[in-house]
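Consider the single chain below, provided in structure tokens and representing the form predicted on its own.
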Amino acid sequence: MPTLRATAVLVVAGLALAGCGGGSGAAKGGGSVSYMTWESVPTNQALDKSMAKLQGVTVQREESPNADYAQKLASLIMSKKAPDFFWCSNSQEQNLAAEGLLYDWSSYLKKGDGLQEDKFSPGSLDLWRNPEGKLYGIPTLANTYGFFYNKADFDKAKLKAPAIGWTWDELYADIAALRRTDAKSTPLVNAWALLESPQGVSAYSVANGGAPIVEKPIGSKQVQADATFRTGAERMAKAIKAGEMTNPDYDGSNAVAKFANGGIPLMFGGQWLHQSITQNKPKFEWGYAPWPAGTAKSVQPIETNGVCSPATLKDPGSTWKVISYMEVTGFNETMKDQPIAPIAYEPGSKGYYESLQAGDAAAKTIAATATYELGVKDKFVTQFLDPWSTPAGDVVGTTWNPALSGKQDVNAGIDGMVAGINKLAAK
């Protein structure tokens, strides 16, 4: 099950929430901790396995079905029965930090017992900091994002597979010959909308020696479309009317058995799709290759989901063992068991580099690009973190989407959705 798809949904930021409390698996003297997550029945189990053998602190997992996490979440801070901690998204952290409602980890990470600053993945930090520097969450595990290739579509259209390092005009020249050999197909098809939104455009845009669409991930009061920016609109653009891929508002929930049956050349997605596209079997060999290098440079994702607490939390430094176990040895074995995703805090990701280096082909290309990703030092954050994220995504719609869909002329949709935005940031 994905750890990050639930990201964009967990909308429990604006609740009338002041005054949430410890809640009733606060940490009481002997030492214990609750916690909950939106992972799926296995990867708990695992999770469970290797938390109940922490000695010294009696931890508590509090069940929540995946789809039904956010509901949840935002009824126990309500009620004042938030977990001592709890899955978070990135932008709910930032949301719930500027309502005052999470607990401030700064001291404790300072102080080096458990966690050290140094050992997490570029960058992922700073974007669990408030803009005053504070942290409000600690960064568990990371996604990747790239492209799902059958090789055998790629061999019919006498092209090389995407690998590291392949450039932005190898995509376009790619699905352009790959709808040449079909012409019924859409070759490049979205499993996730993150490669045509306005921050996968903004990445083209950096790679090609552009500005970002936000000058800084926390803390930005506009957003900007430079003409590298728009160079890279038009062109995608052009690719969707051309028929080579998808558009913004397509539905990639069947993309995965779509892709397993053989039915697509190329697939944008997360690395957590590996595990579903293994279960359906495929019978051809595939691979995940990451984001292409523009001619400036090479930029690639960062994005995690985190374990934030509430503020009035009862017994932290009881909460800040378990979490400290969890990030360097519950995540090893959990994800030596269900390779979802590699983890924020390095030490972690031990195990889930041994599962997948233990697979096929397929799976050690998912190891390769997720190595890459995460240790590249230009790096796109995936996602408006500021307050006014939420509604930007109604301006993003109206705009952006038909723009690129060839509703509108793509120029006029790209200054619709700067002004609208830049109107929701100045509020």
The other form holds:
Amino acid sequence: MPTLRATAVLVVAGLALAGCGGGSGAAKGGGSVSYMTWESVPTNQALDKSMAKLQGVTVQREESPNADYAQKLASLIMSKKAPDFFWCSNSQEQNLAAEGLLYDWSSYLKKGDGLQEDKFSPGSLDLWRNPEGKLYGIPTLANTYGFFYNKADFDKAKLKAPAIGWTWDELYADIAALRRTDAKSTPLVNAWALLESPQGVSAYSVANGGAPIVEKPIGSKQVQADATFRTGAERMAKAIKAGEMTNPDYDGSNAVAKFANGGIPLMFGGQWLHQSITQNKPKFEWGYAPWPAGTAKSVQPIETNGVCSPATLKDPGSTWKVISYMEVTGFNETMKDQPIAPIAYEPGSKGYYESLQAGDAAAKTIAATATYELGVKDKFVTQFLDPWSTPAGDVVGTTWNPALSGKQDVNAGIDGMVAGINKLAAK
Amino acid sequence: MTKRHRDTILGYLFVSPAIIGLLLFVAYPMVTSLYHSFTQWNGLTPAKWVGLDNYKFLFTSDPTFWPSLKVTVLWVVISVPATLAAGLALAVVVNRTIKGVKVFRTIFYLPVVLPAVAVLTLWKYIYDPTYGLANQVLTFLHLPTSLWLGDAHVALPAILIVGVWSVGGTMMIFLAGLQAVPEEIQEAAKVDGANAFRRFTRITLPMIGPIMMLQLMLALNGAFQTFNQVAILTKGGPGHSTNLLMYKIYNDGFADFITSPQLGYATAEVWVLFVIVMLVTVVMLRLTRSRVYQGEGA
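Could the form predicted in complex with the partner chain be shown next, to go alongside the form predicted on its own?
Full complex below, order starting with the chain above.
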């Protein structure tokens, strides 16, 4: 009998312990959700502050280094310890989903309990669906790309500063004029490698009535380069040769500091550079303008980062609740404090725009350009998203870049790139 | 059991931790990496046997392999003699019995003691084209400035300077070799009228031949496996101007791990690099063996 009694005590104690096994989140009556970002320390702190206000779910952010984020995430996935959701790029999401490693959020979005499908900026959700239409990630921060200009340099060259609606012809005429004004410097400097990438020239092509480099952004098995695309590449190569813009291999890591110190008249980059420039306090009038329009239309970039969850996700209900909260309340508060990017889920963008509107004239041009680019109907995707995207980067680096830099014939470089990528895509 | 058997067993017991460690941490990873080099493996899902596909792709279709090998060979050809020459020159300088020589030895050896990442981060600041010390000095001397790590033509020599700067380890080994050269031979040559240059080329250099050969092998192996400078300073760029093989392997296997995990392919590259290093080492040994003074009775 004593043995039976002891067993009963142990069973009851065990059940009691199991009952307490819900973690700290149980105390609030909900689950516990972990997440990981690649953001900077101030942005993470602002996000933490906002996430702490969420009732009913305990939210825990796992520390992660920005530079080695991918490696940390990979090791967590391999050891089946990935957080409940984590920051992922569009191409990461497509690749991990193709390996069957991500959780499909399609049913949750359809339910309408939380995020609403029609409130995402046009086209943004489509790039996060796999070829079968399943949704393996939710877009969050939306990037825009454009031209940071030093108005004093434009005035000196007697040029109108770039603004919404300016054209490719104006861009090339401007950099030629700026070069004439100061023959020693390169007027257009790349702080981000998109403008001179195949996607950048594809934007030129579509804007001038040509075809895009990939017919569809997801599930494409081949790339193409039509006559308009080739014209765009030749035009760019000519400007690079003339010293009017930096080449595709240019290391733009110091460009922002140089721009803020008045050393660059025109710099290509993303809206997030606004913060770095502002911190450097440039002593001149500057602003941010979108991609130029072509003879056929204005084509603007579409690019979002997002969040993904592992296929082994244990509590999708609580995780969905946290993601929904973050998209609206979390990002509104965080971006008001740290204005990095607008949010693809439009109700979450108010904080970002409010912060910029409260800033100086340059900040207002960032807001205007972001609003314009996100709102334009015709878009181009800023990177290859299919599983062949990374090795394709090597093909671009060894065929396209040397051609644009004048180290080989432009058309031969384009042919090499098209053939190389198509070979990879066909594998 | 005889004493001899007991001693043998005891001997094996004493060396067994080392043997187990060797089997576990060297032999096992080598065998598994050879296996994985014949697979398509991303580290996240099970490996799939693909035979020689990885090797075939590497030699025929990988657009970065041959440019990377070319840069690596260039790097080895330039950095190995430069490192050896700098190490030897410093060793000769600090081999003199002058006042404060120990301080100089310490100063020259200091970069070896400092953590590589800290040293390279420091150099990154030195090479910063806007605020860096290198351009400040050039400006002060009224010389044209450079983009340094941002210029495809300058980046490789720039990381070579960093390598030569931290040549203290090579210097110390050369110094030990120089100090082992018998003083009486030098004195005899001096009495015979040989000048300093002649004594150095005809006595010192031949007598430190074995040290030179060791240094050469170490430098060759080190040069083929250069990683830190590239990973921290240039990330293989601009373009592919500093994309040394070791960094390419890391890049293919780990750097963009989530977007394109290719661990199977990276292990194939590791084996190709291993074969290249082995071949070069064997050839160099064959070429230099007959020319190196091995000491009396060797």
